[in-house]
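Have a look below at one chain only, the form predicted alone, in structure tokens format.
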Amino acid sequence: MLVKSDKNEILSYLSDAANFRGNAEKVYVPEKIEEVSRILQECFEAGTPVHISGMGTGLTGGRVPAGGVIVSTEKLNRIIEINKTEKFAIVESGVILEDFHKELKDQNLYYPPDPTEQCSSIGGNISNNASGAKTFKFGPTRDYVLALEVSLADGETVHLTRGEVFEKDGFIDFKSKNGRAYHIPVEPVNMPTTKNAAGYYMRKGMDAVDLFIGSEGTLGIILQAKLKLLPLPEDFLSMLLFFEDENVALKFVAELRDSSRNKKNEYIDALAIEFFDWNSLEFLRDDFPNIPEGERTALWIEQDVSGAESDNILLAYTELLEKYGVDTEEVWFATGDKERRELIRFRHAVSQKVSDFISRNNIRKVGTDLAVPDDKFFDFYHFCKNGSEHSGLKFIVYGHFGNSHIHLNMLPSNEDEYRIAKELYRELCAEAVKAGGTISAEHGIGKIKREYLKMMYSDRDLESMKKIKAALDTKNNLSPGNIFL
């Protein structure tokens, strides 16, 4: 086990992506799964406060320390077994998704989570319930746990695997490796029915491995993962779309959508619809010079293909992209990897881009992660853009529009700009909870969105979240601060 104290060699565990930062005294990288329990009983009995670290992709401050110790994961990353017949794979919490997502294309088999940062670990994945652009047909990480081990802030290790523990009564009880019994009071809340990362899961006869998923580290450390896989599809048709008018553009949002959940073509079945407006394209237009003149709004489509379909999905496309009156010449198709990989590119680099324009202004980011129902989206987008263009800010929106999931970045380039981006930020948030959405629909709560959490939750479910931590961190010892005020 390594352990760094030296100011120099901890820095870079001392922050994330969005630019938030904190302090700690020393950082313990564990190489063996044993070792964990040995650091959390130690600090446990010292009551010395611990933050779980994975690769720092997180946008929400939730792996930032304020004091204490920070535990990293980055040498837990073996490939424990991948089980070809049954389709899992069991994995440790450090494991990269990029370097999981390459062994299993070797072996014809799929990982479907797919967050926006590869370099990101498994781990942290679970820990935040991530999902990104497949999650439109393939749901978020939570639907492929099958099992998992973690070390509780005590010390304890509990392995859970699913379907066999679950809420009954209003408390879910399981025992340690070691055999000490833990009883979780969970009384049901009233969560959003979209995408949503915002709080504990908490609903009646919830499976015990739920608890877990999307618990930003508060109450144990996962160590290790059993995941479903499923086969890899024979091929993808993956397309950027360009619109003169962004209304015709939501409107094919619209119908691709409907069409793909309710099956009213039989060969079209997105997996991502993705959404770029105009000032992302002007953003990315140094990195893109082939980015046609003119054009408003941009569409990455992406649909798993047979070879025995591939004719009658082209097809199906073609059509729905006349209806519309898209421009096929300036279609940016991918026909091949090489191709397919350019416009996961082009996908991604909006929010490098991001990522570096807060870093060179030094300002904290300010992004939303909202999404509301399927029927109040459309409305929803516009308050946004409008509230965005009165304040005067330079922004950028893109996001996961199958899902309704909007990333409005307000991009300050000096403190009062941020203070007039917090403030409309706080409106959002409000009119998404409002429409029945959520203010973290992938990213987590972390610090920096605890007192929105307030937005969606009463007083009495935060109490329940809060009864869950105090019942398995007695000492509130694990990841202080993340989600609760």
Given for the second form:
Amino acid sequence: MLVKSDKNEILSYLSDAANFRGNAEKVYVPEKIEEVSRILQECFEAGTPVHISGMGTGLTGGRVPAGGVIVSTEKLNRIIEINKTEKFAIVESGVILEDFHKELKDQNLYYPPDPTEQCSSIGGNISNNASGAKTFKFGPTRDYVLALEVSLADGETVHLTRGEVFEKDGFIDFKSKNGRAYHIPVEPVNMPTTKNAAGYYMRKGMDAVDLFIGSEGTLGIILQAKLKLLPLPEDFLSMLLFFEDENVALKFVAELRDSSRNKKNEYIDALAIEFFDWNSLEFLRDDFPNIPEGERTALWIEQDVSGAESDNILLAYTELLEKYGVDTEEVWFATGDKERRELIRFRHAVSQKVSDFISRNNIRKVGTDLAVPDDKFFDFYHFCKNGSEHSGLKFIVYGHFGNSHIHLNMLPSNEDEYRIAKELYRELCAEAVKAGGTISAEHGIGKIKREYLKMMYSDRDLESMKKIKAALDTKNNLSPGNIFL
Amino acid sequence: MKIVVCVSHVPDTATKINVGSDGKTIDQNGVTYVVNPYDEFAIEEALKTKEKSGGEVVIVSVGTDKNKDTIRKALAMGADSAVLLKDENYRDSFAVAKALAEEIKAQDARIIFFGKQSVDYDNSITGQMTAEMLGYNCVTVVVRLEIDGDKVTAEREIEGGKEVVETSLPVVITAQKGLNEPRYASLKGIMQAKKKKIEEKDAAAADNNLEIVKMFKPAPKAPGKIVGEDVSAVPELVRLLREEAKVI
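Given the form predicted alone above, produce the structure of the same protein in the form predicted in complex with the partner chain.
Time for the whole complex; same chain goes first.
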């Protein structure tokens, strides 16, 4: 095991992709999962706070400590088993998503969770219940976790298999491998029906595995996970559509979503519906000079296909697009893996371009991660957009519109504008909550969004969450400062 | 006027290549193929030439049925028709050029586009050979092109600069990155491409002048060495660079 304490050496662990900064005394880099328990036990006894670091791709400061030590999972990166017959994989938490996807592809298997950041770690994905574009059809990380091995704050290790331990009479009970018993009070809270990464998962009769998914490192360190796999689809249809009129694009989203969800057309079953507004296209023009002039909105659509159906699917999309007056000559169509990678790059480039713009101009981004129920989405989108336009701020909107999920990034250029952006951000969060949505659909709460969690949950709900934390981490040692103020 | 684009079907640059058990070919296991990336510039330039001056863009490719994926993509981008010159066996650049030249003659095409090289064997020679066999003018590594009537003005990349040349039709142009921004295949293009016929013929007979004797991968790079992580490591680093690596 590596232990780093030199200031320069540990600097890279002290921030995340949101550029949220902190400090720590040292970084442990365990190479075997048994080493994690030992570190945790020592820290627990000494009362030293522990933060957990995956690949540092988080956007809410979740891995960033204010003192104490860091346990980095980067060397716990073994793919232990890929079972083709039963379609599952057992991986350590530091496995990088991109490596995992590649390994599976070679074996004709598929793990759908795909937050845009491919360099994130599986452990990080589970801690945040990561989702992304493909969640529209395939659901978030939670739906793929079959079992977890977790090191708890006191250094005990627990193995939980889905379907074995449930909430009963207000408690979840399990024992660690050493036989230590845990008695965790669970009072159900009213969780949004949208995709959600805000606060603990607390439902009547819930599975104990679900408690740890999305708990942002506050309840334990994920050591290993057993993940559900699917057969690799034969092919993916991937295309980028351009619209002159944003409202037409939104109507198209509504129909495509309805068609896919409710099987209204046997050939239309999108797996992802991604939206880019005019500002997104402006950011992308340098890299993609072929973006047609005059188009104000783009949608990226993907669908998994099997060979025999592909002609019918193309025909169905052509008809649907023509109904909305889309010029199919301007629809970029991926004819193979290489072109598909190009379209994925298009999606990735937007967030990258925004980050570049922010660092170049030395400004701070105020970005939403809001999702609302589908039937409230279009009103909500207009509310967000009108508010942003009215504020006079520069902003850019993209997101997983299939899931009614908006990334609206405000780009304030000075302190006054930053203040305006923060005020607007609060208003948008309030509106999302009012609509029955979430203030964090996929990025988590971390340390950046704690004050907004209070808008979603009552004091009583938050107290219930804290009781879970206290039952598993009596000294508030693990990732202190995450989720709760 | 016919404009011919010669395209080749090559392993995806992102694919992991392994040498086959015979030590002379690549192992096809898990290898996906794509349009040769330089040929995409050639296709785009042909389409632009057609859009400006009219004509018909014909795709010609030498190989097996597998080349049809590449041909379909070219058709989806907007080419009008395609000819697949079939040969199941390996052909060297000369033998490929021979087959292409025969077909171009039969098509009576006077503007021919190639990519500057195929990224499989990287010989960068088929375009030039074809031009020679046809007795056509040839400009290689072209980054800007203007065709006005019979007059051809092309800017080509040379070591440390650019060169502008003038010539006349008939001409073979080999395309370099930067010549244009290849368009994406469109949904409409895909639908239309399905209806376009790919004419199949036997490739004109030609003997190879080259034989692949052996194919092997470069020796794996030795792992890096971390000498230290702060300033104190510099003297040791300098010593190693001087005495062990012998680079300073």
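C-alpha atoms forming the largest set that superposes within 1.5 Å between two forms make up the rigid core. On a predicted model such as this, the values are computed, not experimentally measured, just so you know. Residue numbers count along the first chain shown, from 1.
Once both forms are fitted on their rigid core, the CA atom of N262 lies less than 2 Å apart between these two forms. Core-superposed comparison between these two forms: the CA of N414 exceeds or equals a 2 Å shift.
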